[in-house]
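Here we start with a single chain on its own, the form predicted on its own, put down as C-alpha cells.
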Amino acid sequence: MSVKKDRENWGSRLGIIMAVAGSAVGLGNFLRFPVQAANNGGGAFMIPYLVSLLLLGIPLMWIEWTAGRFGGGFGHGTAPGIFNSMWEKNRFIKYFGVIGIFGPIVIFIYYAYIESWLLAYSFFSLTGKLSSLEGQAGMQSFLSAYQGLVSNEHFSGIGTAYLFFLITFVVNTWVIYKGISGGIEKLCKWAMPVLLVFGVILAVRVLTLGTPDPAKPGWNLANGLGFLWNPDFSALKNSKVWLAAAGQVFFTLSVGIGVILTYASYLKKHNDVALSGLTSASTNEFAEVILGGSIVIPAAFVFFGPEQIVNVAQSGAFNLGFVTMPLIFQKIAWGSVFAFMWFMLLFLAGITSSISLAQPAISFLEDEFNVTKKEAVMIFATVTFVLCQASVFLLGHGVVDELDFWGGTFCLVLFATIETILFSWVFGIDRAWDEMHSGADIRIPKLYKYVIKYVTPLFLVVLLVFWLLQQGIPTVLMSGVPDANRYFILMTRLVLFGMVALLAVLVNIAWRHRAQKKTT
C-alpha cells in the first residue's frame, strides 16, 4: 500500500491572504466593474452591489475559507473530497463537487490566452508600437490583426499572439510547478503590491488630468467621476441591475469557483479564516471600487466627452482595455510608460488569477491519486494546452464566449448555491459557526449566522432562477448565435460534456480505491 504524502502548507499568513486576493483581483476589477457601474445606474449601482457584497460575497468567502480548511484536515483539497467530508453519509454529494474542478479548468483554457494579450501589449507599449496607431479604427484594426481575426500591415497571422501565449502558458506552468509556498505564494507576495502600486499611480495620474481642452470645459474630471458615480435611482427598479450587481460580486471575489476551497485546504487546523477571509475581500474591494472606479471611465470622459462616453462604456471591457485606454495614453506625457503600467497591472492581475484556476485540478490529482507534484502539473499542462488551442484559433467563432458562459457564469452560480446549502443546512449552521471561529482572530457578528443559513441561500436561489430566465435559457438555445458559429458552439459543448463525464469517472475511481484501502 502506498504511503500518503504530507500536504503542502502556506509559508505565512500574508502569503495566503495575498494569494486569495490575487485570485480575486483580476481583469474584472479594472474593466468589468466600471462598465457595469456606468451601464447600470451609475452611483445607484453601488446600492445593490453593497447589498450583494454583504449578503452574498462575504458570507460565501467565509464559507469557502472554512469548508476548505475543514476538508484539508482530511487530506482533501478539492470540492469532491471536501463535500464528502461534510456529508459522509451521502455517496452522491462528491459528484456535485466535480463542478469545483470543471469550472476552473474551463476558465483557465481561455483566460490564459487573454492574459497573454496583456503581456504582449505591455511589450508593445514599451516599444512604442501602440503610440504610432491612429484613432479608434487604427487601434481596433491592430487588435483584430493581433488576434488573427484579420490580416493587415500590422500582423499577417497569429504567430506573434501565439508566441506570447506560449510564454504566458510556460510562466503559469512554472509557478504552479514550484508549489504552494515556493511558487504561488512567492509570486503573489510581490505581484500584488506591484499591481496595487501601479493602480495607485494610474489613479493619481487620472485624478490630476484637469481639463485637457480649454475649448471644452465640460470635459473635466469632476463630470467624468459624476458620469460613473452620480446615482440614477430609477435603475433600482430594474431587476437586471440587481442581477448585474450580484454577478459582479461573484466575479470580483472569485467565489463559487472552487479555487478558495483549494487554497484554504492548505491551511492548518487552527489557522484563522475569519479575519484572513475578510482581509482578502477588502483588498479586492479596494482594487475594484477605489482603483477600478478611478481610472477607465473618468479618463475616457475627459478625452472623449459626454457624447462618446456612453458608447465607450457600452463598447465592452475588451474595447475599454485594449482600444480606449491606449488612445488615452497617447494624449498624455510619458504615455508609453503609463500604458506599460496599465497592461502590466492587468497582466499581474491575470496571472495571479490563472495560477489559482490551475490549482484545484492539480490538488485533485495529488490528493486523490497520490501522484507527485511534477506528475500532476505535467498532466494538467498537457491537457489544458491542447484545450487552449480552441480559444486561440477559434476566437472568431464564439468559442471563448461559450466557455465563459459555462465556466465563468453558470458554474459559479450553481456551485455557490450547492455549497452554501451543504454548509449551512447539511453540515449544520451551529457546527459551521464553531468551525468558522476555530482559531479566529475576530468574532464574526452573530447576525451572519442567520444570514449564512437563510439569506445567502435564498439570495442564491433567486439569483439562479432569474439568471436562468434572463440569460441562461436564451444562451442554451443559442439565441442570436450566427448560423456559421453553431457548429463550433455545439462541438464546444460536446467537449465540455466529455470533461464533466471524465471528471465524474475519475472521482468514482478515486473513491473506489479509497474504499479498497480501508478494507485491506
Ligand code: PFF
Second form
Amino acid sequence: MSVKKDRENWGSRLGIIMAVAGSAVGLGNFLRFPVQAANNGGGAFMIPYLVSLLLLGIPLMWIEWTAGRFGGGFGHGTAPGIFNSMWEKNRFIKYFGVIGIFGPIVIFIYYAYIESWLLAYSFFSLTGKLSSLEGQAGMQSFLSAYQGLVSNEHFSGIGTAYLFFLITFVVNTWVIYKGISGGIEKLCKWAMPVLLVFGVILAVRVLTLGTPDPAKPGWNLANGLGFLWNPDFSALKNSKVWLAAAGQVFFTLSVGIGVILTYASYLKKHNDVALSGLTSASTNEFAEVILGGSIVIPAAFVFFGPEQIVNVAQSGAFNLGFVTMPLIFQKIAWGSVFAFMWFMLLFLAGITSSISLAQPAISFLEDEFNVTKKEAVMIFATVTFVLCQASVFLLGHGVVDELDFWGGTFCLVLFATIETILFSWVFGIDRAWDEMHSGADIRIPKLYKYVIKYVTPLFLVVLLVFWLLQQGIPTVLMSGVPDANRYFILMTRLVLFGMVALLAVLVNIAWRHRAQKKTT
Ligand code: PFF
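Provide the structure of the form predicted together with the ligand, given the form predicted on its own shown above.
And the full complex, kicking off with our chain again.
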C-alpha cells in the first residue's frame, strides 16, 4: 500500500455539471422514458412524474451533492464513509452505505453490455448492414442472432457481440483510469454537447415528418404526439403508475444509488452545489422530456400507425431502440446517417453513464484502502469483467432483468430512503441546509427545507411499502418466472448476496485498520 495522497478534484465547474448530467442522461432518457410514459397513461404519466421530480428527484440531487461534498472533505468518496462522517457515533450506518457501491456495480454489469450493442449498431449503420435487413422479422432475427440467442445467416455465435463488448469495456476502463478530471471530465465535456446536438437533430427530423404516407392521413405527427401526450387521467388512480413514475425519476437522474455522492466528493469545500445540482437535473430533464419524448414514439406512430404502436410500445425499450427505430430509418432519406446518429447518441449517453457507475467502487478502493488508481482500476476491471460474462452469456435466462430489479429498482428506493432520513433527521435539517448553501450561487426556496425534512422521507417510505407489496415481494418469490430460468435467477441472487457480504467485510476491515492507525 502506498502513502495516502491528496484526493483528485474536478477541473472546472462546467466539468462536474457535464459529468453528473452525463451520468443522468443515458439509455433511460431515450428508451425507458418514452416506453414508460406511453404505457402508463400517456400525458397523465407526466403528473406523477412531475410530482416525483419536484418532491423526490430534485431534493435527492441536492442531498447527494451536499452529502458527497461533505464526505469528500473527510477523504471519503463513497456511502460507507460519507454516512459515517454524517453520523459518527453510529457503528452500523457505514454498512448501509455498502448499497452505494454494490448498486452501481450491479447496474454496470448489464449496462456496459447493452452499451456495447449500441457501438455495434452504430457500426452496422455505417456499413449499410441495417438498411439491408427486411421488415420487422428480418430486423428482429438480426438482433437475436447478434445477441447469441439464435444462430442464422447473420451471425452464428456470440463472437461479434463479444468483440464490441471488449472494445466498450476497454474504453470504459481507460476513461476511468485516466481519472476524474483527466478521463471522466474530459470525455463528458465533448460527449455531452455532441449527444445533445444529435438528439436535437433527430427530434427536429421526427417533428418535421408530417404525414409521410398521404394514403394514411391519420398516421401523422400530431396524432403521434397525441398518442404519447394525450392524458388518460384514470391512470392517476393506479398506484402502479405512481411507482413507475417515481422509479423513472430515480433511474433517469442517477439518484438514490451513490454515484452522485461519489462525483460530488471530488468537489472542493466551497464549490457551489445548489445551482450545479439543479443545472445537471435540468439538463437531464431537457434530454428526457423534450428530446426523449419527441423521437421514438412519435416516429413509430407515423410509420406504423395507431394499431401497431400499442404493440410497439409494449414490446419494450429494446425492441423500440434496436428493431423499430432502424426500420424507421430505412424509410427516410439519409436514413443511414440518422441511424448512425441515433446509435452514437445512445452509445455516448451510455458511456457517460457507465463510467459513473464504475467510479464508486474505484473511489472506495482508493479512499479506504489507500491503493493507487492503477491498482483500483485493475481490481475493478477484473471483477466486473468476470461478472459481465453473466450478462453476455445468460441474457436469455432472465439474468439481466434480475440484475435490473436489484440494482436498478430495489437498491434505489432503499438507499434513497436511508440517505434522506440520515440527511434530514440525523445530520439534521438545519445543519444540512447550511451545508447546502455553503458556497452556493442560488438560495434554494425555503419551502424545500420542509420538503426535504418531511415530504421527501414520507413519500419515500410510502413508496417503499407500496413497492414492496406490489412488485418487491412477488418478484422475490419469482412469480411468473419460467421454470427454466429459476436456477439462473437463484444463482444470480447467490452471487449478489456474496457481493454484498464481501463489501461489508471490506468496510469492516477498512475501519478496523483506521482504528488501529489512530491508536498507534
Ligand atoms: N441515469 C442513467 C439513464 O438514464 O440511463 C442510468 C443510471 C446511471 C442509473 C447511473 C443509475 C446510475 F447510477
